[in-house]
Amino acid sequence: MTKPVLTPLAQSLPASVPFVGPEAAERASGKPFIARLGANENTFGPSPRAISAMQKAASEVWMYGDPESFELRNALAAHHGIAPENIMVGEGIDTLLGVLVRLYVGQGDAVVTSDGAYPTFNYHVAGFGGELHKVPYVDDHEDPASLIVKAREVEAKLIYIANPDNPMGTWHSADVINQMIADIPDGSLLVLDEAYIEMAPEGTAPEMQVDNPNLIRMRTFSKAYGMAGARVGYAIGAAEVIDAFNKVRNHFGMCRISQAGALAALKNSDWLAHVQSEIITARETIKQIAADNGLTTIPSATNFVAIDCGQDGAFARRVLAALLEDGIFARMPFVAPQDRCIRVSCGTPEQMDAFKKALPVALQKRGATAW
């Protein structure tokens, strides 16, 4: 009896995971991490109101979630001053990106991104047979002008940029992004990933432009709202762009517990302000820890900080490995020259103390001496 055969595209792809989870690393080491600072999770946690709402919703989990996320979409619309028709809720930005690529990218279609930018987007493009075209970072920033030039050159269906950026934490002003939006080539859709926008300085986010069919923005409850495990993201765009999601999305993908938590979190602005303050403090702490060890940091508008280890990627990987050995989970950029850095998420005072103790030991193990 013959088995079913994978499609030629599926056969051509390697089995891969864009990010190895901390749980897998813990299983490999045989011990739990002391400080989980590698996944850009918000260790300050979700709003107490969100926790309470999710606890209540847990008793109702025998029911499916609302396939239209009606209440949450309407609350988000009021929050942003737009119409519910301009919002699509999904299981995190990762899933929304996958649906978006499925809608617009066929075999051989060109997609433009930065070399070293968010790898999950690339994973989706490969999965639907798209052809990735990459441009380099400039001074540790994604380069909007180069992305637009490349998009024109290859007639890209999608152009991806994250602002603020992952993995470097850098950002562009709204004026720069607005110019990029104005320069979008005909036939292209700009994917503006704003997962970290709530942590960025005033003047980073452009005004809403929901009448522009060449722009889609991605937001999430995973970062500033502290709900990474609940998987709640949303897209903002022109009504016809948003409505296209209904052609192929998983209509019952949203858990009602997650929907309830996100709705409560959105209404608790005081907790968001508290988290924003904690992140600012933690960024300064990471900067000081790096300086105490003779290292510099990249200015960040996110809940993580890239620390320049001062040498090449091979050295940074050795430092990262030493941190992992000592129970500190961190990550690093994948592509040179950004891979000279390690990336450390903002953590609680206890986690920051653990990192402070581990970093000089890791540097000494790998042949560097702290100042």
Given for the second form:
There are 2 protein chains.
Amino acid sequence: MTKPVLTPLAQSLPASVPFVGPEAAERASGKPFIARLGANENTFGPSPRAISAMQKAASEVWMYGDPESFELRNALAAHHGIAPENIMVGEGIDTLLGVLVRLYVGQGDAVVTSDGAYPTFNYHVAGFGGELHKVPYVDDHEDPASLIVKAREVEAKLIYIANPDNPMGTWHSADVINQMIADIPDGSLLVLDEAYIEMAPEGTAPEMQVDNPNLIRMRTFSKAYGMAGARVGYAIGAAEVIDAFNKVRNHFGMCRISQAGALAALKNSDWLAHVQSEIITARETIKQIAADNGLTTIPSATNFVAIDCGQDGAFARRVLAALLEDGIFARMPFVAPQDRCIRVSCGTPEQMDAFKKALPVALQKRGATAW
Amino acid sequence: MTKPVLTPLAQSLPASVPFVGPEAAERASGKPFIARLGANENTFGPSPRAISAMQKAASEVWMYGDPESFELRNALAAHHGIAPENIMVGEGIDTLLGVLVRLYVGQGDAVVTSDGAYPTFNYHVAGFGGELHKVPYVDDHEDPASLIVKAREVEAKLIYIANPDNPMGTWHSADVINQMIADIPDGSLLVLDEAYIEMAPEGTAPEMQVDNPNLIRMRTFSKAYGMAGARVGYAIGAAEVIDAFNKVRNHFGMCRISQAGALAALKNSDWLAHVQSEIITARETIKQIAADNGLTTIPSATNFVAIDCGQDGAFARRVLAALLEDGIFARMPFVAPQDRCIRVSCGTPEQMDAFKKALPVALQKRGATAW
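The form predicted alone done, now the form predicted in complex with another copy of the chain:
Full complex below, order starting with the chain above.
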């Protein structure tokens, strides 16, 4: 009996995962984390009103979610002062990026991103046979000008930039991003991933530009709104670009509970302000903990801080492993020289205390001996 | 400025949805349904323990779901007496079907299904450029023998059959399905969609056959477990077929709340038994309501019943519209001659009473006059 055969493209792809899950690390170590600070999650959690809304919706989960996410989409439109036709709600930015790549990137089509930027975007590009072209970070920042030059050179279908950036936490002002938007090459679509935008200073987000069919922006409830596990993201763009999602998206893919939670979270701006304040405090705490250990941090506009461990990637990796032995889960950038850093999420005072205790031990354990 | 251009495949696809959502119908009519009996949902709802588990998980939703769905996958493996390597958990069968088609169906590849069977599968096949070949129902049943003949003729990559069937509710015995499995042509993969299997009589589901790389089965928490809005399905197959999902699936796509709910639901077999019993009762109620109006029903192994309205599709459509005016939401098969029927979900006694009152009115309103 002849087995079924994968498509040539699928055959060429490894069975891989952009990130190993925190739970897998816990299972490997045999004990739960003391502080889960590695998955770019928001430990301050969702609005209590969002929790209530989700708890209420749990008993209604026998119904499919509204495939149009009508209420949420309209609330988001009002929130941003744009039309519902400019918004597509999806199962997190990861899913929206996958659909976007599927719509625009055929086999061999060029895509531009930064070397060391979001791996899940790269995973989708590879998954649809696109050719990735990467430009390096400059001073731990993504480099808009080089991204544009490269995009022009390779005639990129998509250009990806995250502002603020993951994994470094750095950011560009709206002026810089607006210049990048003005410079988008003919035929390219700029994917502006603003997953962390609610944590960034005023003046980071450009104004809405929903008449521009060469720009699409990604937002999420996973970060500032503290609902990573709910899988709610949304794209903002020109109506024709947004409507194209309806060609291939999973129309009934949204969790009904998550839709209810996101709607309640959006309406609770006080909680968002509270989280924003906690994050600013925790960033300073991480900076101080690093300084107490003779280390510097990269300024961050996100809910994580990259600590420069002052040596190479191998050293940073040893520090991470030592932290994990003490129950502290963190991660690190994949690419040199950014991989000299470890990336630590903002946490509650208890979590920050646990990290404060563990970091000097980890540095001492791993500093002198080969691992 | 030149706009970004969709891939040729994406350009060729309409912006469409396999089903318009019930909420859209409610918004159009300006009033909520009295009985939501059209979306193949289980109005008896999820296990109270599943609801509790989801309510508890809501406050932990700041964490991403485990990308391996480790606990749920292991519990499912134990439940079915197979290995975790034979199970892939995903965001509902819709998503799993999309990934499966993506893995196996390239542009122009042949796929076989029944004319009038699950439209979302067809949507995915079209979305990846596959060529659909359809065989007709026979006596309101999918026709395994013809599906196999057609698959052999066109050298199908995938063969789709739902057992029990949607939209008709009919089913084949495990013996018939086992014969179909034995007859799978070289190189074809049989997709056995068993979304409704927990509602079918003993002897409908074949034994597990996880050594067979030409067979993949789809199961879900959306139907008997009453959790459609949670988006939890799973595929059962040979380890190599299951592992291929890891090449392209959205690893962090599962809602953490839904994972918790599905795990609790699986463990609460008493509630499943309760729902199974309610469904058997409601099927009989629908049959009786139809009989009281001079109509017959198609025997069903699902939580819906197709009522033969005795005329053509246009008439059935008028009956549906009239029911909707009275707040009863139902649907109908898309293809003749099955579209002589309307499809009504099993409901609570209150919902069945509402339907009982509305049906004769709808038949009378629509029977004599053109609509």
